[in-house]
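Next up: a single chain in structure tokens, the form predicted alone.
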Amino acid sequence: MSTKKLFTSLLLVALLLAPILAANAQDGEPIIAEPGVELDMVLLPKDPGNPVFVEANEGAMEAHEELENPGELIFTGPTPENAIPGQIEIITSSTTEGVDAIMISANAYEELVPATTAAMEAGITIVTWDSPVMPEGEDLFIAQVDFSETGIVMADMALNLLGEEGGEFAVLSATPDASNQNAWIEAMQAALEEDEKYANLELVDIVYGNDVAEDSYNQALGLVDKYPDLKLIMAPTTVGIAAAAKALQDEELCGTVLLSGLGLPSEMESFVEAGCAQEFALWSFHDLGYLTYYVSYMIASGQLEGEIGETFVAGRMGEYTIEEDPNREDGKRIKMGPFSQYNADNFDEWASGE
């Protein structure tokens, strides 16, 4: 970020702002957004393809216009094959030009941060969301859900499909790298051990296809072909729920296998239909993408510090406070929230719309 323009963009907001932070500061008021600070920011997914992350860029293009932000919104991210490579390439030439902030879903929870600290040390606010980074790389999280109860709600859906008899499930998880979905397995584990209701559930295994399709369709197969007495599939990434719904339609194993975890709505609306999907979760990633946005140009702007307790408006999505990251030792989040299932009694009631 250039100084001219930093100092233009503090100058703004200290004018624009002096008056309504102060009375925010006196009568402990939630802090409301100013719009038409010219920022440009940069919406890095893990993966630009993938269909959930269409959906937070067109979040955070909402949050962009209703900011009324002059500046830029750059939706960029690495090819599935260069996933962590990619991202540190994109963080590097982002902060080579200048940009105000940079929204990150990181495919890695360690290796990311040598290039996300530089960026900060430029000036360059940092936010993650989906997936973090080491707290010390980021300014903050913005969670989509509480990670712990991400796991607990795959280890029910899971006893939900099974019933009280269990048997043998796998997990197809997305990377080994990512650092969401392995505190949702771990979460999910802990569940499993701790809780008796749980007794009947044996995990089996846990592989990853990559967040590829192809890789996930055949991790998928081989699960099958390995375990004969395989009775669920648990995918906690909507691309390998995908296919895996994809693989066991083809082999003639819907209803045999069956199959849960976290995916995309219409993605899974034929596969709900053939009796392919049982039941999955999700939350809403064109919220996600939203609120991302918002928080990343107040913090970029001057109007938040980034710091525990402070309380902001985030436009249609209403008032959040910065809190401790239960999770992670010294980090700090914002939780979205919430949840919602899908099933063959509800899933009509969603695509209607009602």
Second form
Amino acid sequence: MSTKKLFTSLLLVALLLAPILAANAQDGEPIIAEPGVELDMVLLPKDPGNPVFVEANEGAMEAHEELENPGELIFTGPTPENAIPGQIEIITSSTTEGVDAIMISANAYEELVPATTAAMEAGITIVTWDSPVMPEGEDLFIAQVDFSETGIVMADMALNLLGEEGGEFAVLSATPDASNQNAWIEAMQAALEEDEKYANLELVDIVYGNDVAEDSYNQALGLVDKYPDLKLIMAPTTVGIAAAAKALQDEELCGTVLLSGLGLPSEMESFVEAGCAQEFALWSFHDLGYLTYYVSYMIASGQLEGEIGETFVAGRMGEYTIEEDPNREDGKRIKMGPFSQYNADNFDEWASGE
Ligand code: RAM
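Next up, the form predicted in complex with alpha-L-rhamnopyranose. The previous block was the form predicted alone.
And the full complex, kicking off with our chain again.
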């Protein structure tokens, strides 16, 4: 095509798009994604071997197809043993390759920031999801649920299981640097302090199983050994709660030491049936991956600026607005939600649906 023809075609496309973009930009009008923009996008979870992140990738793939992106969607992540340096390496190499967006569930709040900042300086969109980095190192965060609410949900599940009598309980978390778990545990501690109704719940310890099944299993065993009066383990990690259930089962402690936290229904089903896990909560990782992809695609293609107050439509999930993150100063977030809660009473409903 001659330069003149190319210029004329580009002008035509611009003229055709102008009214759409102008309409989208109007105040209060939700922005609707234009499909077909070619973008290479990296989905970088904490650990690609963890089934929740496989589900998130399935959601991202759904959005990738729906938005008819001719570019690539790359799902890659570190091994749990190399969690933080592995993520830094992938961010750095993706920057060198010149991808358009990196979507990160971070293994560390601070340590990834130099790498994500360098990526942003190179024009790459950085969207965090599930587990954020410091606000200065990201465009925005897709929060699965409200982080303060997670603390209350955890405190309420403990109260529900231990009753007014209360007793000793311990937290089995993921890695010590996981920003999502750390925020949830802090929010739970704040809830315990603020509300009298939790007065008899005694948090005796917080241990870390690194989101590795074997480490988490051993940490659960350590807790029951160290605290003979322990009534409950609260594990706000799908890896931790499944490993703790197995440890309690092997030790024949199911029902003696109760188990709660955040669990993936498909991994918890048999443990609930055996009475080794009483109640847990979670959200849809599939939807989280889908929403994350939508936002990242729209920012990377210039259809969204990523500024507070912008409203857009994330395909089948509907309208969302970018807002201030109430849990992180200067942070921006999009809140997904809701929580689903699972226990033996609603077992039939959720077990068949998985
Ligand atoms: C594990 C991971 C993930 C967290 C869930 C609840 O799978 O730590 O980041 O969101 O648990």
